[in-house]
Structure formats: C-alpha cells, structure tokens
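Given as structure tokens, the chain that follows is alone and in the form predicted on its own.
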Amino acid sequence: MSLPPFMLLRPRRLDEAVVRLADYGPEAMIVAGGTDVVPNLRAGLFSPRALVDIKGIGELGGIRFDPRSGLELGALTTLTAIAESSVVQEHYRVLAEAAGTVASPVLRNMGTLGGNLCLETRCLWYNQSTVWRKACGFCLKKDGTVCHVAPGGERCWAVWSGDTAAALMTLDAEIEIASPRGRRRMPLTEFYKNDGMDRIRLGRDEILSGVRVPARLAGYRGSYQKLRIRSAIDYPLAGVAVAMQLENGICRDVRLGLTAVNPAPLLVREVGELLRGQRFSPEAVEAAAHAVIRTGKPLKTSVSTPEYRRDMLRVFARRALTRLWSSNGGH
C-alpha cells in the first residue's frame, strides 16, 4: 500500500501553519508523529492534495506546571514524555497512565497528544485496504452507502479509540485551537460530536495547539483501565479512565470517562452522582458499574464481541474504583 501523490509542506510557525491550511482548505491534511495518519494514506482512506506537517513547529511542544494555574500540554507533546512525565504521574496520574499505554514504545515515541485527541474513528469495516473494502461494497464513512454495522439505519457507528482524551474528560480539560481568527477555548468535553463520520469540532483551517487542566484537579487518584487483544500496538477495544478525591475514606469527588464503545469519549456523569459522599463498599461499588455499562454502547465495530466488550467496562470499573478507593487504594 504505497503512499497517494501529495504536496507536502513544513511551515516553522503556528501562523503559518495555520495560513497553509485556509489555503487549500478541505484539500488538505494535517501530519504530526503521521503514526494514524499515515497508515490511514497508505490504506487509501484520504488522498489529500498537500499535507502540511506541524512537528517542526517548537511553540506547540512541553510540559508546564504550575500549583495555581494548573498543567499545560503543547499539541506536539510526545506520549511518552507525558507518560514519563514525573510532574503528570505526581498530579494526574490518569492522564500518565492513559498515555502509557498506547499502542507501543516505538509508536508512543513518535505519536503525539493532539493527534492522539484527533484520531480518526475506528471500525472494522473502515480500516482496511481499499480491495477489502470493496470487496464489502465500501461503507457510509467511505465511498458506500451503508453502515454495515447497523446497515438500517443512516448513521455511522465507527467508534473513539484514543486513550488519553478519556482520561483528560476525568480532569476537565480544555483545549486550545488556533486558526487564521486568533485562538480559542473550549471543554474537551465539547470537542467530540458523537458521530462516527463527523467526529470533531475543528475547522479545516483550525489546528489543536494545547491542552490545559485546571489546578484544582492536581493530586486527584488515577486509574486507566485498557481492553485489548495484545498487550502493544492495539487500539482499546474498551477503556476505563477514573480520577478520585479521597477524603478520610470519604470519596469527595469521582470522575469516570469511557473509550473505545462509542462514537466519542464520554463521562458517565452519574457515577459521580452515585459516589459522591460514600464510603467504599461493593454495593456502592457495583452501582456505578452498572451506570457504566449503561452509558457505553458497544456494537460490531471491532473483532471482539459487544457482549464482551461491555462486560469488560464493568470490570474495569470495579478494578479502577476499587484500586483507588479501598483501604489498599493506590495513587
């Protein structure tokens, strides 16, 4: 699977990056660590006419803390500098170890955070060469006319397989996006659109250039929890991210994000509701799985079975709340 024709260009500076993009508009495509990106061109997913390649941009890498204002991620942040980050595994040890697991050393030495948080969604009928595809008569994301996973209906139901941004939803991140018109906020939260097809909120002149979490959220318990078939390389299947505030036993405040089984990340915001005051118990334990299992859709995107997949957020539920909330809690 060779590479399609392109124009590629490297601008130096976020404003030029940014100009370059307006230019050619839905023509082009952004490349940073090319880890999702590349294979996706390899596979002939997109044919872009110019890719404009950001990671010589130097204003858009590092890590900064600060005990009043909080962490700030640059775009171009490798996975592993976060994942190895003594700073992120003392104060939100969630985000460390989301990013610690993605996919391989090699690939988290190349991959960066905002291509992390602008993955292109996952299904098994998308991510294939363009023989099998059409073989399978293409599909609605790509060049077809049905979503063979619910070929009834006129949705695609091509699933989220980041890691970190779940984790970072746990810690009520906000991203920064710079276009041509200066640069904006908003909640990680608001990023995702739940659609399979049209997955975020980023205009094609735009580009994702930080991530900032607030301080108040410093010092929070982390548990990742990853469903995959091998233990490198693989995408989640299904992924558990919960950030918790401990007080005397007393669970203060609980965060819990899912991967992996929707079109989006998303909090179960009700696990909170049903946390929020308690002391640890199974029972309480068992409650919020169940609000998890809720929340989390899984269907055929993938070669591992829904049926299986949801029962794994259970259990990873239970693991991450039990590892961080009973007497023998971890970080």
Partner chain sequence: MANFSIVGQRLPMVDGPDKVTGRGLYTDDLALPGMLVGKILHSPHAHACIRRIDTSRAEALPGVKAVVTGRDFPNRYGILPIGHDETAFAVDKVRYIGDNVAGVAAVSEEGARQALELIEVDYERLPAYFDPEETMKAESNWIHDEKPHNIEKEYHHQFGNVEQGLAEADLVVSERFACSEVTHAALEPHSTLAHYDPATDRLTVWSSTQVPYYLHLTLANVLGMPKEKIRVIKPLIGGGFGGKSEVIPVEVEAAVLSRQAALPVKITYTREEVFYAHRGRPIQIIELTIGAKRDGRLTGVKARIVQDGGAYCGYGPVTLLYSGALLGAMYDIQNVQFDGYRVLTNKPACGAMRGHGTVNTRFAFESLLDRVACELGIDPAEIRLRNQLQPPCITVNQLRVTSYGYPECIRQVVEKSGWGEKRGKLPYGKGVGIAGSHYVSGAANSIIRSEMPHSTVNLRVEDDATVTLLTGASEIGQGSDTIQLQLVAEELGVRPDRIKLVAADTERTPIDLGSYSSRVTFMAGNACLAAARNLRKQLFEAVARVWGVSADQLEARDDRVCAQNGSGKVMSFEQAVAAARQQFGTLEATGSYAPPAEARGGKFKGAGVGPSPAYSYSAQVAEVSVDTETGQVSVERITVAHDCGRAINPMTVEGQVEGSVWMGLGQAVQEEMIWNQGRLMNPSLLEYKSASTLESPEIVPILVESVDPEGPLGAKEAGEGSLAAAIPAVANAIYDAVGVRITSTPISAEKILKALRERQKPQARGNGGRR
Second form
Amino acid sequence: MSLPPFMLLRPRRLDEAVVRLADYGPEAMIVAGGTDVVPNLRAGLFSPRALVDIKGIGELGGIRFDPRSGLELGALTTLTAIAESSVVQEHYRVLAEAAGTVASPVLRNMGTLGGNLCLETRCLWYNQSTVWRKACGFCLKKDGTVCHVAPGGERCWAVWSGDTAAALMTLDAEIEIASPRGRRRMPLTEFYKNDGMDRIRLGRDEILSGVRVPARLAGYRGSYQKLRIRSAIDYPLAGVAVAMQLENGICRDVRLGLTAVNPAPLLVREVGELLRGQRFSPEAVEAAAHAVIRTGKPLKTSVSTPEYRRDMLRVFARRALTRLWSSNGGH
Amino acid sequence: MANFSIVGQRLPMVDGPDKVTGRGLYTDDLALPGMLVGKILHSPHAHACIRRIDTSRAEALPGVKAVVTGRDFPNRYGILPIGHDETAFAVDKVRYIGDNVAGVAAVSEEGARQALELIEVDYERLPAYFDPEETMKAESNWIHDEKPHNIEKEYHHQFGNVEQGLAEADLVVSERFACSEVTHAALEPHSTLAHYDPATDRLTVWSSTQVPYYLHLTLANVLGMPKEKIRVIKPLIGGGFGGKSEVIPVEVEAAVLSRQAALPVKITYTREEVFYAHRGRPIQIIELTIGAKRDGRLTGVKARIVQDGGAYCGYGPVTLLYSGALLGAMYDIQNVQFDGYRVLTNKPACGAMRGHGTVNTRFAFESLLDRVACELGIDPAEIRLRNQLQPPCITVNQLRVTSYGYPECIRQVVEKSGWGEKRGKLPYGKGVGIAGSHYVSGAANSIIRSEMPHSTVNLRVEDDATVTLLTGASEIGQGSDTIQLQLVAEELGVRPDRIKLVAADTERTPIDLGSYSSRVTFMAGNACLAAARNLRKQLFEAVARVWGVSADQLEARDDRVCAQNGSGKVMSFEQAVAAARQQFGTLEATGSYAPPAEARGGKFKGAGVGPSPAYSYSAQVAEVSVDTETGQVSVERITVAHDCGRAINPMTVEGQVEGSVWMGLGQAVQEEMIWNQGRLMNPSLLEYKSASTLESPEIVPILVESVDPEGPLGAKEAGEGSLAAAIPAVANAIYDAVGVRITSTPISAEKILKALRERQKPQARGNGGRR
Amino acid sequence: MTAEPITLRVNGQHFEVTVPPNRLLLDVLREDLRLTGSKRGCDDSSCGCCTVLADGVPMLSCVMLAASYQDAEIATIEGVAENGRLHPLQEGFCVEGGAQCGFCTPGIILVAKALLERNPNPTRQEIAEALSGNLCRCTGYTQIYASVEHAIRKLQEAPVGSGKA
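Can you give me the structure for the form predicted in complex with its partner chain, which would complement the form predicted on its own we have just seen?
Up next: the whole complex, starting with the chain shown before.
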C-alpha cells in the first residue's frame, strides 16, 4: 500500500525546520523515525501537504549528563540509545526501563524520543485502514461524527500509548520547544491535553527539540511496568512508571505516572502525598494503588478489556512500589 | 533398523540457498512487462443486496484497463463439489464486510485505488447474522437462499450405543467448550499474477497456492476456458498453514481482470485483505460428555459441535466431519456420538487451518479427559495408556489404524519431561499438563471423488546423468521438495545433488492434489518411491545384461551400482545410465499413489472424511507458570513426542513438529480474531497476536518411528498432528498450577484471573483443584 | 508531488532512481532496483520481513522514505553473501532449518548479522531479544536459534574477512 502524496522537506538546521513548518502551517507534519507517522499515513489518517523530515538536524541528537545540571536528551535520540545508555541506566532507571520496552528492537532503532513523546493517540476504531473506517462511518477523531467507544459523547477517548512519557514525568522532565520565535521550555506534565483528538500543546510551527531531566532526580530508584499481550512489538495496554527516593527505608520522594489508559500520560500526584515520609507497609502501597485506579480510566479502545487494564494498573502500581521500596532492587 | 544412506539424514532443504540469499522468487516478487496493478472493492456491509453498480466513472479514468463485477463472470465455484457458492465478485448480494464487489486493473496502484473510489454501488441492507447459535434460529433473509436456517450442513453419527455406554460408566462428566476464531497469518500475503495472452488465447497464472491442481480446475470453470489453455505455476510460497489450500478470491480475480484487460495483472493482498480472505479455524462450541469406568476405561463419548463457518461454504463440511471423525479415534472407545452443525454467519469464510477440524475438539476432549483422570485419581498419562488402541485395528467409526506410536509417545514425554517428579508437586503457580493428538497422513478420499491417483511423479534421466524429478506436489515451506528428493535419491542410490526438481507447474508436472491434509510425504512420497523403483529396474536390467548377472543381485547405493554376488563388480551411476541408454534409448519412469480401498472408510453419510492410509500421533507435556496476580501464563517448556512413522529428514520433521506446537500455543494463550457486529477489529499483524520470540517457549522434540507398513519407507505425516495437543496440554498444566480449568480459547490472562477470583469467593467450591 | 532523482547506496553500489517523495525504501528496493529479497508481510510495521541495515543498524524499510536515506549505507539480504559464498548465518539457516517458508528469513538474517557484529557470542536469550521484532510463523523460533548458533560457531572458527577458508 502506498502513501498519500506529499512534499518532503529535509532541513539540516533547526531554525530552517521551524521556518518550513511555519510556511506550511497546518498542512505540514514532522517526521523523524517514521514508526508512528508512516503507518498512520498508510492508513490514510493523515494527508499532509508537506512532510518535514528532521532526521538530518545534527543539533537534535545526543545524550548529555552533568551531575550538576542533569540529563539532556536531544529529540532525535533513538529509543535504543536511551535504553542502552549507561548514564540513563545508572541515574534514571525508570526511563531506561521504559525506553527498553517500546515496541521491538528494530522499531527502537528508528523511533526517537521526540517521536515517542509526540505519538498520535490510538484506538481500535481509529488505527484502521480508510476502507475499514469508511465501512463503519468513520469516527469522531477522523472524518466522522460518532465515537464508537463512548457513543453519544462529544469527546474522543483515543489513548495516549507511549512508554517514555510516563517515565519522564516521574523524573520532573522538562521539554524544550523550538519555533521561529525562539525556544521555550515546559514541564512535560503540561504538554498533554488529555484529549484524544488533540493530544499535545505543540504549535504548528514548533518542534519538540529536547528533554531535560533535573540533576536532583538522578539516582532515584525506578521501575516501569507494562501490560501487553505479546512481549514485544505491541503498544502498551497499560503502563505504570515509578521513581522513588529512599533514605533508611523511608520514602523521601516518590512519583508515579500512568500511560496507555487515558488520552494523556498522567502523573498521579496523590501517590506522593500519600507516601512521602512513610516507611514501607502493604497498607500504604494499597492506598497508593487505589489512587492509581481512580486516575486511570481505560475504555474499550484496545483488544484488552477496560476492566482488566484497570486491574493491572493496580497490580503494577503495587508491584513497582513494593519492588522499589521494600528491597534493594530497582537501582 | 533399515540401512539407509540418504533417508534419515538432516539434509538441508533444497531451496534453502535461494531463501537465505533473497534470490528466491515469491509471487509478489514477479513482474512482467506491461503488468497492471489489480485492486478489489470490498463490501462495507455485512449483509446487503446489490441494487446497482455503476462502474462508468472508474472505467473512464485514464490508466484504468479493466473493471470487472460479478455479472461479468457469474460461474460459481468452491473447493467442494457440494459447495459451489462463490463467484469472482458478488452477484446481487454481499455476505460479509470485506466481500468482493468489483475489481479494477490499472497501470498504477494509485490509479487502481482512485478507480475503486469511483465505483458507485447501491446497497439494500439486510438483517445480518453473527452468532453461530442465533443464526440457526433465522427464519428469513438467509445468507444463501438454498441453505435454510443458515445451516450449511449437519451430520449425526452414532457408533455403538452411547447412552448405554454412559449408563455403564462410573463417572460421567460434561462440559461446554468455546473456541475463538484463529487464522493462518502466513507472513506472505496472498498474491496472484495472471497473464492472459489474447494472441494465443492462453492464460498463465503464478499464484501463492497450496493447490495448483484445484486452482487450475477452478480457473477453467470460472473463465469458461478449456483446461489446456491454462497454466498454473506455484512460485515459492511464504507459508500456507491451510490458508492457501483452497482457491482464494484474489486468484480468480487476477485471472478475470487479466482476461478482461488482455494484459498481465498482479494483485497482492494487503494484510487486511488477507484477514477477509481468511479460511481459518472457525469459532466452535463443543458440548462434550465423557463416561468412564473406575479404572479409567472410557465407555462413551458424545459431542454436539456448532461451527461458525462464516458466509461461504469453503471446506466447511470437511472441517466439521474431521471434528467428529477424529474425536474419539485415537483411543479405544466403542460408543461415540457426534452431532455437528456447520452454520453460516455474515463473516469471512472459515476453512482449513493446520490440524483441520480436529484441534478444538481435541482441546475439549483432552481437557475433559484430564478432569476424568483427576476425579478418578488416575495419573492423566496413565489414563491415556489404559485406553490405547490395539493396532492393526479398525475404529468404531471405520478408520483403519495400521501403526500406532501413541503409547510410546506418552512414555517418552513422561520420561523426558520429568512428569512423575513434577505433576502435583511443583509450587503453587507452576504446573505440568499432558495431552495427545493425532492426524491424518492425507485424506484417503479425494475432494472430487475419482479413481485418479492422488499423486504422480515422473523421473527422467538426462544426458549428463542428472535425474529430473517432476512432481506436482507443492512445497510451501514444509520441506516436501526435499523429502521427495531424498526418497528418490535413496531408492536410486544416487547423490541428492544429482537430482533436479521441477515442481508444481500444471503444464510440466504430473497431477498432485496439493499440500493439504498432511498428504505430501505419504502420497507424493510413495509415488516417488514407485517411480524410482521403476527407473532402477531399467537400470538394473541394463547393468545385469552387461555383467551377465541377474538383476536381483544388484544394489544401487552411494552413486554406484554393485553386484551383490561376491563378484565385486561395481559400476558408477553414470556408467549404468550409459548402459541403460544403449538398451532403452530414453530413460524415464513414472510412479503414482492412490490410497488402498481398505483405507477409505465406511459407507455412511459423511464417512468420506477422516479415513487416511495412516495416522500420526503426538503426546505433549507442557510446563507453565501462572502469575496469580495478573493471570498471565507463561509456557516454559513443551516436551513433545511425535509418531511420524519414519523421519525421512529429522531436521524438517522436528521443524514441523516445533512449528505445529508453537502454532497451537498461539491459539492456546494469545491468538484470537476479535469481532464486533461482523467487523473484524484486529485485521493486522500488530493486533492479531502471533507470538514473538519472547513468549515462545523451549520446545523439546522427540521423534517416534512406528514405521507404518504402507508409508514411504514407513513415514507418516509430521506437519499438523502435534498442533492440537499443545492447547489442552497447556490448559491441563494451568489446572495443575493453580487449580482452575479454562474451557475456552484463548486462555487469556483475564480469564485465568477471573477464574481464580471466582474460586476465592466463599461460596465457590474447590473442585478438586489445588489449594 | 513530483518525482525527483535520488541516489541510494545499496550493498556498496550506487543507484540513481527518480521517485516521488512518498516512495518507501521497501518499494524502491523491490520495484525499482528489483531487489526483492526484502519482503512485505504487513502494512503496519509490525512483522519485520522488510528489515534492512542502515549504516549497520536494523531498520524497517516499510517505514523509511527512500529520499530520506540517501546518506545511509543500506544493506539488504542480497548483499550478505560475499563473492557468491554464503555468510555463516546464511549457511546456518540452511543446515539448521531456520528457513522454512523463508519469508521472514532475510529480515531475521540481517538482524542476526547486526547482533553478531556487536556481540559475537550472544546467549540464546540475547538472540531472542534481538529478534523479538521479527515474526516467524513457521518455526516456533527454535531452529532459528540453532541457525544463529551455527553461525556463531563458524564465525569463531573463521571470522568473515579473515581470509580463512
């Protein structure tokens, strides 16, 4: 199956790329590794006039770590590079684990961090061919008026299905966004709109250029737990990321992020409030797990049922917290 | 032990070098000058009348060379003579989402796609049927007018007296099993390249088919062309598993488009279209009852089976009959009842998939037998041995069993898996389970009943003393070309590389019915042996004359002919060929195989399906661990013993056995076609969960050689029989691990978790399970 | 959208083709260069049959826009044998049964090649992880592992390019 027609632009510099994006406005799309954009183009989900391939922009690569300023990741850093980076493995465990579970090795070789953070939302009624979608009258998210997941509603429940975002949220990551007006930074938690239709706060002339993780979270214990039917290739059906700082068994700091159950990756802030200053106890873990399933709201968007995915959120939260808190593991 | 030189060797597959270098050509790799791209318009409705089709705008589009609809080629076809209910494109009515409405051939893919969008179709929607039990209650708007209540076919078989058998039992257990639909998912999407040449009025078709012979017949019928004007060639095939074992719409459609355009047309399915073409294993509901004496002897088995066949007949009645015929036939059970219904629904047609018809009933039977064993306090391995057949014998449903390595398979897997030390003794969450299965070595009765041989092989010795092996058999990745070559080399006593194989080309090779029902090793293999023996006879006659000895004193081995009379006379194969040429001129031989009359089964309605010249047997022990919080089951190891009669090539036999077990595991725990109102929700390899390396367990294959008296050098089938047992072995291991029995497939994490929670409820009874 | 000339370097050879920008590398390889060893098995980048190496890294050519990979050194299955001599991996897939229908084989051999270049002596688990994005429907993977392990042994005896026979 061939792709719809488009122009391909291959800027070599970031400032050139954002100008090109500005030129084409809403008719332009960014492509890097292509693992999300190209299959979606093939399915007829996008029809851009111009595709801006940013792979050739040298300044968007690289992993840099400084004990004082923390970790800087260029948007084009591949998921393989992150998963295999000794710096990331040592200091930001939860990110290394999350990156290492994305799809499959061959897809991680292509997929970039920026792409993983900007993934299109997913739904079984949306990620289908044009012919398939046409046969059911399309859907709210694309070319139609009805949401097949929650009929009667006005909202699109397509699910945010990336892995690294939840991990980076637990690490207080900031993203850097470039545009013709310069660069701005934003906490990753503010990047997502929790709307299946319109997922991220990224202007049409903007590029997510990099990610910064603060130095003070270096060394946090970390765990990423992921539900999928197949142990490779699949997108997550639910994901839980936890980063935790312990001191003599007492939880000094903890963050828990969720993914693949809502239209955005979400930080469950209540978990920090519940657990900070506490010693490990099954009751504390249970209270946190309960907060998790109040935040995670899976619907019938995937091949697995909402009930099971919600159950697994609880199990994963329990497991990740227990693993990091009650033992020497996770570091 | 027979003293073979080539048979029994782990000979690399003859087409290996082509496959590992990328040189080998599959259908979609072929291109012809002026070739058009074909595309198909599929129905968006599950059930609708076609009021009107207007193709004029599509035809007017530049670059469009042909547009074809149902009325252009209305001749009906189907793999079974009793099931001709398909046409190249729908005539008047569509019957599933994805049904074939029209075809376009254009100079570019984009042009063909645009042309499809310009075809206007007026549909009048009809009530549609999706549930197999509900569809049987339909009073009107039947999917095919001639099939009342949407029942394609029903069979009612009673052997012995089941009610009496169950009355005599000390324990009677019943259960309802439900199996989801699974599909072949061969990695090569179906593809056909058709070239109709108006100058010669000839059609040549290259197609991803397991059955060139049936494709040839069908094309002649649909196009109304004489057979001799059509040539079908099978290139390399990227996996079949039954999905290419009947004529698939794309094959007919490429041909009619080429006929219309008078240019070559290639159509390669998208992956989504492969799911619409489907022909996989149907949804099946099985109500099963087994009776047993206290000592574990089975007194009767009764099954009511409903199969959801989708919208067309396909192999349907055969699938259904296999479910009944092989239900009890691997054990000595004198009372068997089978009530089977093949029903129509508005979904893609089901058909033959590896283990055809036998898999889901085996899951049900072996699961329930495990329960019988547990309730009677008998080791599940032992209860199977206590019900073994005593071959040679004829089963109660008239199947002739000539060799029976099943008891040996059980003994081997019990020993090699550590069954005795593990069963019931592993920590909670870990368990082992055993199960068996069996399968035909080809159907003794051909699809189109006739006395024609099922396989014929021709051998021709060339001037350079190479041997050309002409066979109609279809290599689909299972290694049948290599097996045939090994058998001929063995029998002629020549180096394997002396033999050149020409296969599956209807213009050049003799008729072979195709690669289905695990028939090729047995049938084409026997034809190979017959041909090689005929050729050897000529060689020996010539050599005997040169040496002045008797031909029966000669032996061919290691590329030489030797006299076995103490004279020490030796002649190279080349010299022997030269001698034979002197005497006979050309040196050619033919051999064929037809199953013997005694193997063809009984006379009752439906008796034609199930009989085989020989049956393979398999026993397996699965070791699993269950995560009791997530319900996720991980299969850690499968120890499998397969009675293949004789391993002509142990490497390819092991490959077939491992592949079968693995495919069974996919159905056991993760594969499933997910439907919503006739709409397939997962028509992709991303969402249809064929296992990756990471959840694929260690498989330990053991080959049992029972040496069948009629098999080629004793060989039987290897490619399907081990699939079915994998599913109940896993189900039984889950019971051993956590004490719950899951009676539907796939045995998903969610189902296990739910069952564990049910059991924890205070009112739930702990039904013999652990803890 | 107009076709433009692009230059690709495939298996050490330069090719100039004129293709529209939406053309995938897989299609250029198969249709323009007639290198049909790279296969199309799916339409959603999930099967791995189209895997090629780009600068030595396994990637899916069904995701790669041809025009975007003009700077890369592309390797396909057709370039794995050297001077008509099968690579030990190719030999392994023949003698240990790793290739049944052969449709996944090109992609799997290329991934295994990249693995062995990084890690000449991987464990079975490491092989499984490296190949986890490449589906095989025939073998159940067991004989694929044996095939790769055959190559590992062969390469330890006589590394490719060592000049030893």
